[in-house]
Amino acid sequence: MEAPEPWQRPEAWPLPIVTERLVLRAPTHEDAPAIYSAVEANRQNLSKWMPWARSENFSVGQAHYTIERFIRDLNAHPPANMPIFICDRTTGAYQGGTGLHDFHADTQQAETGYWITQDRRGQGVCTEAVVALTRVALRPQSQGGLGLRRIEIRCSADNVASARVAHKAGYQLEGRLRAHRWIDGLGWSDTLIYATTADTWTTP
């Protein structure tokens, strides 16, 4: 069996994704602040779980600096991340992030990963955001995806809204690697690997 071809990004990526309650779309300099405004309400929790939290974003300006970071990977090729703003269909609302990075062109997969603002949290937007992403990134590019072929989320064990999340997107726990986090507050923490594929992914 030959191996198959790497994985390559389409010219233009699949953007926005609309959902019944969210738009997830490319970030544009006109969302900094806004990225200020939720980062700096929801830093306490981001800044346990996401190291980002602790060193960015602590000005309109650093927002900007972010988007412009953003945009440029975006731009790149190959691509590094695949940052996308996770939005409110009606009103435009910022409420958080997900996007994909870590792309491994000879295996074709990534991983992805989220944070969503306390306001919106427990009323499954996040899931409703990670599902439609994964939907795109493993559907064939000829069919207006990506094409990947495996997509993985990492998270803390002690993060038990992430896990639920990742295992209601429809994706397995696959594994564990033992003390290999620290988190300010408890301690060293397991790492929970969660993926799916293209061919074993079934939307919940």
Ligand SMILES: CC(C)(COP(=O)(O)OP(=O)(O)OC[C@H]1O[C@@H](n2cnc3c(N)ncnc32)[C@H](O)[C@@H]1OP(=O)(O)O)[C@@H](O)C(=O)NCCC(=O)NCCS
Second form
Amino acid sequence: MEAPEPWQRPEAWPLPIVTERLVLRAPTHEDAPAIYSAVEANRQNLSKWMPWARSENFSVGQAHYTIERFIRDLNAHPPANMPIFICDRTTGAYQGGTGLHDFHADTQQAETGYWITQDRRGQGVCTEAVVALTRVALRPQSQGGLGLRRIEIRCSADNVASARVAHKAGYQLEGRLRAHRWIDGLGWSDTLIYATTADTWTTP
Ligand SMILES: CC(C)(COP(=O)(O)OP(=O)(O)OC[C@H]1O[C@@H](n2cnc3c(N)ncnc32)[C@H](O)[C@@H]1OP(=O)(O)O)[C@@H](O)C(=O)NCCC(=O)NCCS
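Next up, the form predicted in complex with the ligand in place of the form predicted on its own?
In what comes next, the whole complex appears, and the chain from above leads the way.
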């Protein structure tokens, strides 16, 4: 088997990604008030699963700081993180975040994560976003995609909604890290590792 072509940073990220109900796009500083409001309104339910929610975006100014970090991440070479905002296609309203983090250009793989504002949960929004992102991320670079080979989703085994999203988006359960993370109110929780690959993923 031939060694893979080295991964090339695209001149521009393949964003926005438009789906039936959503636009997945790069963050801008104009988003700061919306990010602050969304995180503040969801802080309690996010903090259990996403440690950053306990320490970030406590003001519009801090949201600017987060966005600046995101923009630097997007411009970094090689990239380590590709943050994406999930917005309503019709109204443009901010509905959550996703992206690719732990981006390894050398092995052409990354991890995705996600959150959705509580008022839009249970409507398939996250699954729609993850499917669209996965499609673009695994598409060869010669066809305008990101050319990744493998994407992982890691979530607490107690986070039933997150595991359900991974399953519905066509990721397979590959492993379980026992007593891997602390969840307030639950104790030590197993981490589930879901993954999909360019060779095996089919649109759900
Ligand atoms: C996880 C999260 C992003 C899902 O967003 P969403 O837009 O509601 O996801 P979807 O509607 O696409 O799918 C959610 C699925 O989980 C199911 N679900 C949600 N809560 C559940 C629960 N407590 N028990 C069982 N299933 C549950 C829903 O019924 C749905 O499955 P279905 O379509 O088969 O009915 C959202 O719950 C969230 O933001 N949670 C807080 C942050 C977080 O945990 N992020 C992931 C960190 S790894």
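Here the structure is a predicted model, which is why all the values come from computation and not from measurement. Rigid core: the largest C-alpha set superposing within 1.5 Å between the two forms. Residue numbers count along the first chain shown, from 1.
Participant: So, superposing on the core, is the move of Gln8 at the CA at least 2 angstroms between the two forms?
Facilitator: Yes, its C-alpha moves 2 Å or more.
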